[in-house]
Structures are given as C-alpha cells and as structure tokens.
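A single chain comes next, written as structure tokens; it is the form predicted alone.
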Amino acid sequence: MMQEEELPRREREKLRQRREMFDAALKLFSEKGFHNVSMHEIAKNAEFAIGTLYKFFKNKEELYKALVIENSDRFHQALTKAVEETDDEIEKLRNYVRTKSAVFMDNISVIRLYFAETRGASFNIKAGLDNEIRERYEKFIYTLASIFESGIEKKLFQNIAAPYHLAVALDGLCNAFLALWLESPEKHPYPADPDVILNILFKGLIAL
C-alpha cells in the first residue's frame, strides 16, 4: 500500500483537507449532535468553502458515515496489530486490555460518537451505519475469541464458556472501567495493570 509521503502532491492536498474537515465535523457531532450541526457549521469551522465541503462529500449523512466508519476501522486496527504483536495468549490478553484503553484515552471525541452509535444512537439507522459498525464489532470480537479458543486449546485456560462469550465478556468489562474513568477519571482511574481487569476472569470471585 502507498504511503502518504509517496503520493502526488494534489492527492496529499486532498488528503489534509479531508482530515480537517472530519477534525472540524467530529468536534461539532461530539458536541452538538448529529441533528444540530449544519454543512455550513462544518465548513465555517474547517476553514472551508462550502462548496469545497460538498466536493468531499454530497451531504450530512455521507459525511457523518464515513467519519464513523474511517475512525472504527482504525480502532479495530490498533486493537488487531495489539493482539497480533505475541504469541502467547496472556499477553494477548494484557495487550488488549491496554491498547484498548490507550486508544480510547487518546480519541475522547471519537470515542463519545463511537459510543453514541454503538448504543444504538437515532440516526445510525438512517445511515445504515447500525449495521456497518456492528460487523467490525463483531470481526474484532472473533479475533479475541480465538484467543480464548487456542488458550483453552493449550489448557491456560479452563474450558468454563464459549470463546465467543468470553471475549464479549472481556470488552463489556473494559467498556465498564473506560465509562467510569470517562464519568469520573479521579474517583474511577482506568487500572494501570492489565490484570486488574483480566483477574476478574482469570481468577473469579468465589474463593476455594
């Protein structure tokens, strides 16, 4: 794949304006709302003619959609390359748990649109966005299953649920901590230590 710095100076021109326009149009859907923003809100603040704006993108919605889109993808990348960096299945595991919070730290904007759509926000399902999002969901979920699976596999783990389940267990419990830590990031910090959160599965809470 090409890099950026490879490609012909009007595409790397193209390329800087669409990511001012999605920086100006996140810190207005994160802000305001989807409904409540404008085209001609979003190009006043990228600093854009609003016919430029409308050369990228042929309304609202499109606009919207592929800022979703591009930012999950991403996500689902650094999450992916985290897991993919080891083979052993532990610190697969602890390198989710801290890639995840690290992205999500790292993209609070984002993070507070990707929620809004993930939760089931109004207008995802106008934009088809409600079925888009949920299949990268659910590809990166298979992803930290199979971990689970070949762990089982290997005997580092008991076979005590399906590897699906244990891995949507595993991202509701970071989802838990992450929302807490956005609500409150003194009273609720994000655990420094993977194991904070992994040893809720790991080591279960009746004691033997």
Contents of the next structure:
4 protein chains.
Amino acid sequence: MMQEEELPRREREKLRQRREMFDAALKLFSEKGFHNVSMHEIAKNAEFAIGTLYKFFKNKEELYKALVIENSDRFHQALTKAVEETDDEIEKLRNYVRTKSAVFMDNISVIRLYFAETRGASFNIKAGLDNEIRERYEKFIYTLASIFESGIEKKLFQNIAAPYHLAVALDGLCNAFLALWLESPEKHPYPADPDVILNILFKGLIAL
Amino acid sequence: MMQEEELPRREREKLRQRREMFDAALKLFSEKGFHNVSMHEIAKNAEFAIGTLYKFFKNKEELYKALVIENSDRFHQALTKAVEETDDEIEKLRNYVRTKSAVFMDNISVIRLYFAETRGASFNIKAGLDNEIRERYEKFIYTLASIFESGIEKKLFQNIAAPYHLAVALDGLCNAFLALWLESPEKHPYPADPDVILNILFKGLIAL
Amino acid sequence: MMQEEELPRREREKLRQRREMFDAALKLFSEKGFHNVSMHEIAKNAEFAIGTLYKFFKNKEELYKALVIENSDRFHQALTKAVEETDDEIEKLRNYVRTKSAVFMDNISVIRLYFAETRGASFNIKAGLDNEIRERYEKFIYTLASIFESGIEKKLFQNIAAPYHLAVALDGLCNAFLALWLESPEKHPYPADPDVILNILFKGLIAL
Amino acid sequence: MMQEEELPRREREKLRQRREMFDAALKLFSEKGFHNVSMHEIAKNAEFAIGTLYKFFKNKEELYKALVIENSDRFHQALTKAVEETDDEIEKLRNYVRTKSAVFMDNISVIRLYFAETRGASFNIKAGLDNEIRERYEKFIYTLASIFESGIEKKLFQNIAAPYHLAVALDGLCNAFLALWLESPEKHPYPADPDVILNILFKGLIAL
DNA sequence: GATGAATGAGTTTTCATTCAT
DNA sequence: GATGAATGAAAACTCATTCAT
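Now show me the form predicted together with the DNA; what you just gave was the form predicted alone.
Shown next: the complete complex, the earlier chain at its head.
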C-alpha cells in the first residue's frame, strides 16, 4: 500500500478528515451504542457539517461498518504479526496473548464495539457486518489452530484436543480474562504476565 | 410459592398473557435488537393491543429488563441446582458444563440477549440492568470458584491457578465453544460430551 | 322540585353516588385542568369503577359540563336569592357583593373552573357550555341592571351610566377584587366589608 | 437593539419563519386551547414540516410560553408607553383605557390566551408561565396605582380608596367591558369613548 | 466542495371509551 | 347493575437523510 505521506496533499487531507470522523464516531458509539448516537452528534464532535459526514459515508450504517471492519483488520494484522515474529510455538502463543492484551488496553473503545459485534449483540442488524467480521475471526482462529497443530507435530504439545478446539479455547480464555478487566480494571487488574492464561492451558488441572 | 395451576383463573390468565408478550418480545429482541423492535411490533406479534402491552409493562425498558432478568434468574437457578446435585467436584463441573449447554440449546433467543448484556454491548444504556446481571454473574462465578477451591483442598485438582481464575477460565471456555455452536450449529455441532471442554482444563497441554 | 329526602331509597343512593363523582371530578379538574385529569383518575378518586362513572356521565365532556352548569346554577340561585331579600336597592347591592364573596370563599375549586369558562379559557371546546354559561351570566347581569334602573328611578342613584353598564361594572369590580384574593389570599385578604368595592362605585373619584 | 431590516438576510428569514409559526400557533391555540391543538396541526397550518417547528421551539410548552410572554410584553410596553405620554393623571388614565381597548381590538386571539393565563385557567400546568405573567401584571398594576397616588396627592382625585385598590378597580372595569365586547362584538359594540368606563370611576353613583 | 436548514417517517406513550363477565 | 380489562386512535417528539445555497 502506498504510504500516506506520499499521497497528494488533497488525498492526505481527505484521510485526515476521515480519521477525525472515525475518532468522534468511535468515541460516541463505544460510549453509548449505535442507536443512541445521532449523526448530528458525530458531525458536531468531529467538527464537520452533517453534509460533509455524508460525503464520506453513505449512511450511518456504512460509517459503523467501516469503523468496525477497519479496526478489526488492524487488530488481526497486529496479532498475525505477533505470531509470525518467532518460530517457537510456545513463544508464538505467548506473543499472541501479550499482543491481544496490549491491543485491548490501547483500544478499549473499539474493543467494546468489537465484542458487541462478535458476541451476538449486533443481532445481525447491520447486515453483512457479521459475516465480514466472522470471516476475519475465523481466519485468525485457523492461524492459531495451525500453531497448535505444528506444536503437536513437534511433540511440543500433548494431543489433548483438536488443534481447532485448542485455538477456540485459547481465544475464549483470553476473552474471559480481558472481559474481566474491561468491566472492572481496578478490581481485576489485568495480569501483566501472559503465563497466567497460558498456564491454565499448559498445565493439567488433574495429575496423571 | 403457590403453584401456578392452583392460582385463581384470573391470575392464571394474566400469567398466560404475560408469557405471550414475553415470547413475542423475546423473539423480536433477539432477532433484531432492542432498538430495532417497536412496541407496536411486539404488541402485534403477541396479538394484543398496544395499550394492553403497556398495562403489563410500564414501558419498553421495563419489558426488556424483565425479560433479561427473569431469564437470567432461570439460568442461574438451573446452573446452581446442577452443581448442587452431587458432592464430587469433578462431577459438579461436568454437570455445570452439561447444564449450561442444555440451557443454551433450549434458549438460543434469550442467550443472544444475555450475551448482549453480559458482553458489554448494552453500553449501560438500560441503566441498572448491567449491574443486576453482572451481580448474578459474579455470584455464580464465586460458586464455581468454591468448587475449584474445595477440589484443590481435597487434592483432586492441582493448584495451577487461583480458584477464581479457574472459574473465569471454565466459564470462558464454555462460552467460546457455545458461541461457536450458536453462530453455526451445522459447522460446529456442539459436542454432546462435556469432557471435550473439561479435558482442556483437566489435561495439561505440556507434559511435565 | 321534589325534596331529596322524599325520594325512594334507590334514587337517593344514585344521587349520593353522583355527588361523590362530582366531588372527585371537581377537586381534580380545579387542581389540574380538564385535559390533565383522566377519567380513570376521577373514577379512582371517587372510588367507583370506570364503567360506573360512564353509567352516570356519557363521556368526559358531559361530566365536565354538568359540573360547571350545576354549580353555576347554584351560584346564581344564591345571588338571586340575595338580591331578593330586601327591597332597598343599596342593600340589594350590598347583599350581592357579600354573597358573591361568600360563595367564592366556599367554592374556590369550582370558581377556578367557572372563571376558566367565563373568561375565555375554555376556547369553545366544550361546545355549548359557553353559551349555557353565558346565558345564565347574562340573565343575572340583567337582574343587577334592573336594580340599578329602579335605584336611578327612585333617585337613589345618580344617572352616571346605563343600568346595564353599571351592572357590568359592578360585576367586573367584584371579579377583579375576588381574583386578587383567589391568586394570593395571604397578600390580598379579601375585604370582609363589601363597602370597599361599593364605595368605588358609589363615591366619585373626581369632586364635582 | 438592531433594527430588523438591518439584519443579515439569514436572520431576517429566520424571524419571518418564526413569526409564521407564531401566527399559526396563536390562531389555533386561541380557537381551540392548548390541549386541543397538536404540533402537527400547527406545523401544517404554518406550512412547515413538523421537524422544522421543533427546530424553532424545543417543545409545545416552549412554543406556548414564548407566544404568551412575547405578546404580554408587547401589551405591557404599549400600556406603559401610553401612560407615559402625558403628565396629566386624568389623561394618563384616558390613554390607558384607550390603548388597552385598541390592543384588544387588534389582538383578539392573543387576548383570549392572555385571559386564560391571567384568569386562572392555566391551572399552573405550564409551570413558570403563571408567575412570569402574573409578575408583569402586578408590575403594571403598581404603575396604575402610582398614577392614582399622585393624582390624589395633587388633589385631582378624591381619596375614596387605596391607590392599589383603585388600580385593581380600573383594570377590572376595563376587563369587564372588554370581555363584553370580546364575547359579542355585535351586541355590545365597544364604546369608542373611553370615558364611558372612566365616568363610572370618576362620578359617584350616590350624590353626597 | 462544504454547509446546515428542512423534511417527514417512525417511535413511544397516554387515555377516552367499550363491552364481556 | 357494576366492573375493569382491553382497545387503538392520536399525540409529542427524534433523527437519518437530502439538497439548495
């Protein structure tokens, strides 16, 4: 992709405006939910006229979709990059947990939206979003699964469950702990150490 | 509490009507979300006049809250009963997973709502609901935690993590697998065997 | 008219119920205005079922009309009786002012309604009411006028204006002072002495 | 204050629209009363969309209040100006009666509303209005009272009653005669000559 | 190209009135 | 004859979207 800095001034300006609209929309949507934010409110917060907002996004739905999808892409790219940084499967998982946590911390607003979308709250209203998000999610779960698969092949991991199930499990564990933190950061400070989560997967609860 | 069958006819009739309104509301809310369902729509689906709906529920919010809370109570009662049916900690966990699955299967619609509420999608709009739900959830997590605690004391379980964390982990695992099934039942048929989930917790991924 | 006590029990009972409905309605209407009182509210306050209320009054409008008209009749009867008690014109006027004041004090609630109707606030909504009230008012003004007329004939009064105008003037003076008291009884205590009002009419502001 | 004609076109346009809304609202309110006029009706009559009406007035209450208060101000300004035009107390009173009559003739619609508000028909519903109107009324009564006071001091007027009472009396007289005309202009043509009213006050009914 | 005034469909809610029990 | 549950028309108000300037 062309670097932003290399774009003609006009285009750069456009992108900046789009980002400002995104920022305002994200803040409001994550605080109040899709239906409790009006386009006027977004326009006002972004300091644009309502008409300008509509120049950039066909309608409220499109704005919301773009917001969720672009952020979701950003997250998955970060996660994919994280697991690709090393060849060691255990280290990959550790990087995954660490990066997912970091992304959470830095993007609480968008995470709220993302959860809303991935956790059934969207009710398929914003038609199409569901599928696009699900697809990305699914793809990443396969990436995780293949890590488990190769770990099992290398006898690094015991074959306690299908690699796909292990991937789902790890993702579920992460979400559970991150949700804990999301809801009351002061009560459940997020464990800096990713091994708290990984240990549960790695060590058996029951001695053999 | 008096059995429903023993109630005077008038009361029974009232309850039946209330249930019909609940059913219609649940169906619509779970399909389209709180803001995409109008009270007229609910009344029409329930085959009552709009005024009658308002005789039963002060306003849309109340209806929604009652719907979520009453179902949430039903779930937690079922889960609590399940873990109390046996004294064996492992069996308790097995009952928990089995019951949670069963409840899921039988109440997909309301589960969607419940997820929406427990997973942050409600955006605190429906003030108070959040807290009431969260409280019930928290309480049950503690119930789970105490099972792990006593299991660890009895040396049934290895001490691989704090009991509270183990509870969060198990719940997260269940949710992850159930969400899988919720989204595409045909592709990921829910494992009839609760041990698929429990194994991941019980067996260590890494051999000692 | 047949005396109430001589009526058959059934009829007496009916009248009692009607009075109870009237009392509740009057209290509510005078406190909150026609449109801010619901038939349910009236029924509840009168301790009757809504259906029973409708057995007595065809609809809300009828109830309101009956309320205003019957009370208005009561007032005009009292006023007519007052001016008929003596043959002296000055005493007649004094009795009028005195009685009007007394009626005011004792019927503040209904006075509020009456003012609303006679002072244009009803906006002809309650079609027909206007005219019926106006007619009674008009009739009484003529009664007053005839007092002035005969007073002028007897040379008791100076011929400073048409008798009809004098009647309107006296009524207006009374209303103005009574309104003063109606609005803030503590600030403008109603003059026990009717001569405060009559003096203004009797004595000339400008010396001849 | 800047003259309306000098305002930028946009502002002038705004004012014109507001006036059109006011006109439609005034007409309807005065014909049918606050509760019998819907915002849709007003919008339709003013030939604006309902949303536009709400852009100008936060809600129905605000529209009504603005209508009553702005007109009430206009009236009191006219009356105040009228009594300030001359130094002679008698002439002041004559100007007052004349102006009040003229205002009546020209603003029958708004007078209906004004009467409704000043004569207790508003039932304190439109909270705050009562007081704001009453305050203006009270203030003007004091203005009148001070005219009587200085007239009495100058021995122009006999000291037949307290100045405040004389003010109330004159206002009451005017209202009574104007109400007469308001109700049936054809039957009781308003006396062009303000002295018909003033005479009643000026001349004594009873010879000394 | 940006603006924001204007639009009106759609939503929640109330309440007068009816009528089966 | 009394009751009050059920009805649904109608009201206030919001907000996504358009389009003339």
